[in-house]
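A single chain, nothing else alongside it, follows as structure tokens in the form predicted on its own.
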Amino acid sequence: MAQESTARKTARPAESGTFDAVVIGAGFAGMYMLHRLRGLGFTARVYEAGGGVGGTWYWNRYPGARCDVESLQYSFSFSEELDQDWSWSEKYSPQPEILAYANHVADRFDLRGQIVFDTRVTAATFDEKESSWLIETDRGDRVTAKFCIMAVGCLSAPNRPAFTGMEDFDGPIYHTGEWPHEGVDFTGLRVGVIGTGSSAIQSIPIIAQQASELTVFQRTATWSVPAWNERLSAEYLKEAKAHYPELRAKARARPTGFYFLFNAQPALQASEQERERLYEEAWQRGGLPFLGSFGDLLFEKAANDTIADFAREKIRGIVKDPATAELLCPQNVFGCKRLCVDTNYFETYNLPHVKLVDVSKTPIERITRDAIVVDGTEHKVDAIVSATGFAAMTGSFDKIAVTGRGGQTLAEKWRAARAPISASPRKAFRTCS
């Protein structure tokens, strides 16, 4: 399995001290929350596991990895001199130009003096007689603060099935949330990638131009729409940035925090051909805005269900195998998991070298020295691809012990919360799976 980080972590003496909050984490939370602990007057010292700043765009860099906002909306709002200043060079940015944003940030408000690398907290402890709490690392570092302030994103804890045989594969064995910074390269090799959740969604076009064979392993299709990225023109961008403020107002009035065209119609009032001449042309403008092609769709079933079967023709009528594209169809919620953003998913499926296995029945059972096993079948690969995801929302917050007042864990507090949820017997809009 790959590496947390190539690179090679340079001595340093623990650190001691105290400061007025300490923040946990060097994304895009924990380097705005610095900022304005500093423009506020208070100290602040902020750790980070990785290299350098940017969180999920320092550690994702599989091939393809990109945004699914539209990059003048993926951005910093709280200067406006900095909208001016950055320029995106395409509708979807990429992530090694949001990663340079990212670190463009860090120079340009001189966030580094405050940020240590390479280090990974461990424990955070609430001392109940100061009201403080005592930060510790694995570098050592001992460093008390009146606040600790978690930004430990809520996607950064990769999810790494424990697959029978895994120890005796002789390829290497990646996962996307921790891809080699050095890049790899599959060509002319057999190809396995287990998942097709977002990280797959954006890799597989691109690893199919390289591997001789490729298997996808799919246990749950994914709902996604074409991104039709584009490249950005000079001329758009300086209207864009004409107008940024104006843009900058609509997306904080939205519960999404970011503007697109919203139809507050029901789709339960309109008739089939409105419905599908809506769903057309918000499927060519493409990405997440299509689910606001009407007003109801996350709240009826019966509206959803015409969002889903608008998507489901779409899917048939790209992937050439009808039985192919039947696996590749959804049968959840539209939008009920997370909707994804794509550029020529579906049609990977028509190369020749290209295939589906579906494990939503019949698991993967093991891997071998030189394949993965499914249904007896045995699949031969060179190398493996895990996009299985994370641990997500509470699996960062699992890496660290937190203790609070009465010396309760946070594990603690939360296994109540954890626990399962008896059904209803009520029938009530939750048919995800």
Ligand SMILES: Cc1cc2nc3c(=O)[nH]c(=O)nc-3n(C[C@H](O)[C@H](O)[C@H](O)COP(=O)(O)OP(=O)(O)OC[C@H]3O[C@@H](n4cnc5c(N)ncnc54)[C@H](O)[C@@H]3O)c2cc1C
Second form
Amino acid sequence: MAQESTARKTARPAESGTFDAVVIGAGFAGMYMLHRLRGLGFTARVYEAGGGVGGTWYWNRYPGARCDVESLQYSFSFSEELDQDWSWSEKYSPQPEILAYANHVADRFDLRGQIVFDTRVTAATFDEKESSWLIETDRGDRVTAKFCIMAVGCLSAPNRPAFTGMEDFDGPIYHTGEWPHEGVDFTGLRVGVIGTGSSAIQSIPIIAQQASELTVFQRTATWSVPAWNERLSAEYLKEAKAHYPELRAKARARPTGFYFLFNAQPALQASEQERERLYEEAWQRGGLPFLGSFGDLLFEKAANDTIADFAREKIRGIVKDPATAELLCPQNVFGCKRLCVDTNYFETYNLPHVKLVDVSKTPIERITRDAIVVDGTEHKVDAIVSATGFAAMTGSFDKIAVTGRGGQTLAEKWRAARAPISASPRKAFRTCS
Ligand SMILES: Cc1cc2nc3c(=O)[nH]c(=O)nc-3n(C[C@H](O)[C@H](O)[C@H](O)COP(=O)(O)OP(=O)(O)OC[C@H]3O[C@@H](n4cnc5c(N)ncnc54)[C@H](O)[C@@H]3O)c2cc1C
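Here we have the form predicted on its own; I need the corresponding form predicted together with the ligand.
Now the complete complex, all chains and molecules, led by this one.
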């Protein structure tokens, strides 16, 4: 893999200066922004809190981390040469490969020179007289720019719930979104995983292969569809690359931004047998496109019930213990919360050393020196994995003191704009919990 910054913790002089644009964040969005700005002749500086490029793929190094949009589409689409030169090894490539790709792009397009790593932007203040932004960092930098571009990511501020007694715990507590770069070996350990969202669903089957005992604490069951991940053969890649421009064009034309088979027919117009057949075919293809089985699944509650019932039956068919299977069956709308894609997630609960603890009605009470306590029962653990996700969408904005016109802060502006959500005319759906 290409180099990561070695600047971490090393002293460097604070910088001052003026740029046309300052970009905050060097994930995929910040990298592309820099490339475009430079192409347009702008001077630009990028500040990145992490020690390297890649954003999501720099931070999320937990076991099993991979994309769930197919790699051939989960990649930059601005350069046909890049599309032709880079070869993905798997349908859904793992985190190290996606990070290697981000580093490859940084090198190939010579981006590193304008990125300052290990530096967190703390404030952005608009100067109305000068019509420019003053950007300040935790390393003492104070630079000005006409444009301040937030490429801070929608899932980049880890959500770390403060459980009572955490400080008493003798073992390590990891967050999936801040995974140690050197990796973690759980061999022989009793592990507790808190959360059953996307990161948990990817990591639980791998952690279960190492841990002597694995206890999963679930508040809300999650819809998940098998990935049927596979290695991509040279012939497959050759064929895909021959049609790459068409694939990119088809993806751009889709509201989702990626292309997949989509059946516009309403589910309720199909017979029960026809629905079962199409759901089964889509399940066997796997992945997020399962939600494209019919056109009305996200608009009609009765249609959504049909796919939810099908997926619940799949879970019941996989998980042998009926009580565990019922706990794993989501009761909310299918696809309302982000659909997950897994490899052996439900199967993992058939292993004798894996157990599921429901914390929906009796939340985690406290953490002791060697246990997680729920409803008076101590679940002994040596290590805890907090797969508790992120302060999504606005979390990273909240950490920057952004001040705009008239001295108004972004926090004040957003508070004022946050009007109560009015009842929707299509309010057939139960809300997600
Ligand atoms: C585990 C995981 C898997 C995912 N899989 C998929 C997938 O398969 N398909 C899909 O479409 N999406 C997926 N996503 C969503 C993913 O976040 C986006 O696809 C994409 O990577 C976001 O890129 P970005 O550049 O906008 O943000 P990020 O990649 O989050 O990058 C933002 C960067 O900004 C930096 N930053 C934030 N605040 C500051 C600050 N104040 N100062 C300096 N730097 C700052 C952060 O350190 C970070 O490096 C996944 C997300 C996660 C967490």
